[in-house]
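First, one chain by itself: the form predicted on its own, in structure tokens.
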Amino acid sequence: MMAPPSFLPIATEIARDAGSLLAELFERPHEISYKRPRDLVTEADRRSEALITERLTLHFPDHAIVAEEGGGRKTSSAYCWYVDPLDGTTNFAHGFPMFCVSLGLAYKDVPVAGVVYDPIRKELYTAESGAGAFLNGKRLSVSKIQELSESLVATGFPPYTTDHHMNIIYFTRFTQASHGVRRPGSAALDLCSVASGRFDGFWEQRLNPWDKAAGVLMVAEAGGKVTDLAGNPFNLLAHEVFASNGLIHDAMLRIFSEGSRDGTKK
């Protein structure tokens, strides 16, 4: 039986040009607009979808595709790939330097091949189903902290919503519970942080598949661990998810529980 083919090589060399891209825009004043209140889109996010969508196209001609901005295609191909052309457009609208491009492809509705790049420190996340991950062609692997005291956990709080009290529970217990919580902001990367055993930890509710479709991945090839909020199997199409190293994840999964216990009774 044939190997089936690598989407590796093509999607690594979009995902390069795009953060070239935004590398280059980054330097130059912002132009900014609003999708609703809070949640805002660049020039950049639309030319590097545009240039995204244009070469998965080409290359990928069967291949569905949907993307953040809304530059995607319908097909009846099982292959859908995931597009975020600017992951963290609010810190790049600030002149904060942590976004990325995320291209995740799924295989009905499965992730199968990622690729996360971070074009301000060059460095390139990739990852194929059965094949493992890698930084810059180095192997990836999940921490080995087993105890939640000890780990560097992370969240995501979306623009979009007004709705944080309950993430707000959660960060305040595992701040209290961990060696801290970050906030990056930017989901892909965060997700490649756990992978590369940056974070130990990683949730975020209200995420859309875009934002997490190669990150996933990502940490599940680094042999970490992916699921929701309260521990059932992950699901790309659902708006929250949780990766862990796998060794903290029931003690954070307690703490997610008694969090959401809590929040009930305000």
Given for the second form:
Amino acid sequence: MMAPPSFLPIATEIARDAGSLLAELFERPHEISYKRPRDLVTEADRRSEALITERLTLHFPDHAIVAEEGGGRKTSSAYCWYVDPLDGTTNFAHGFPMFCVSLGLAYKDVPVAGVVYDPIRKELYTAESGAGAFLNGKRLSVSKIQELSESLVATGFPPYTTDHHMNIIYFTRFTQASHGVRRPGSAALDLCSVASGRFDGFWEQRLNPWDKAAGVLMVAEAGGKVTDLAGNPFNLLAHEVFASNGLIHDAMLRIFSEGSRDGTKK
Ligand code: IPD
Ligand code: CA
Ligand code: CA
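Return one more block: the form predicted in complex with D-MYO-inositol-1-phosphate, after the form predicted on its own shown previously.
To see the whole picture, the full complex is given below, headed by that same chain.
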């Protein structure tokens, strides 16, 4: 039987080129505009997206594309690329060097291939379902930390809402229960950091499919676990994501399920 086609070589080439463009534009003054209050977009987001969607269309003319800045296309294919041309726009706009390009391919809404490229650290993460996850060609494994009290975890706060009440409660609880909580500002890289063992867990409540399609596959292929915050199976089209090394998953789920101090559940 013939092996299924690998989408990674082309996706990798595209992510590297888009990442190089971001790195070049990062050195120049940025023109910032707002999609909504606090939700920034730059010329770099748009130019990276144009490069990616043009090249994906050239190589995979049948595939659908959902891209954050609106440059996608609908087709009848069960394959769909989820494109975040610049994940970490707020960091980028402020000159904080933590951002990436994220390309995730889903088949019938299930991630099957992913590439995340951090052009500042020149770190390329790749994964294909059933074939493992890799950082610059080296196989990744999640951490072996067994105790939440010895873990380093991360979260994020979406820029387009001010309703962070529950997540601030979780942030407080995990700060008290672990070695600390980080908020790096790029969900795709946060997920890759769970895959590489730099973080032991990551959660966020309101992400879009392009933020997580590639990253969740990295975690799963590195031996980690991905669910929602209630422990239900991960759904790419839903908003929540909770990824961990698997070993501290239940302990983290208990913290999410405790409810807020005023007695309400999330
Ligand atoms: C954002 C980043 C951030 C996360 C936000 C996302 P963007 O993506 O991933 O870490 O907390 O929820 O919207 O806007 O920089 O592509
Ligand atoms: Ca994003
Ligand atoms: Ca983005």
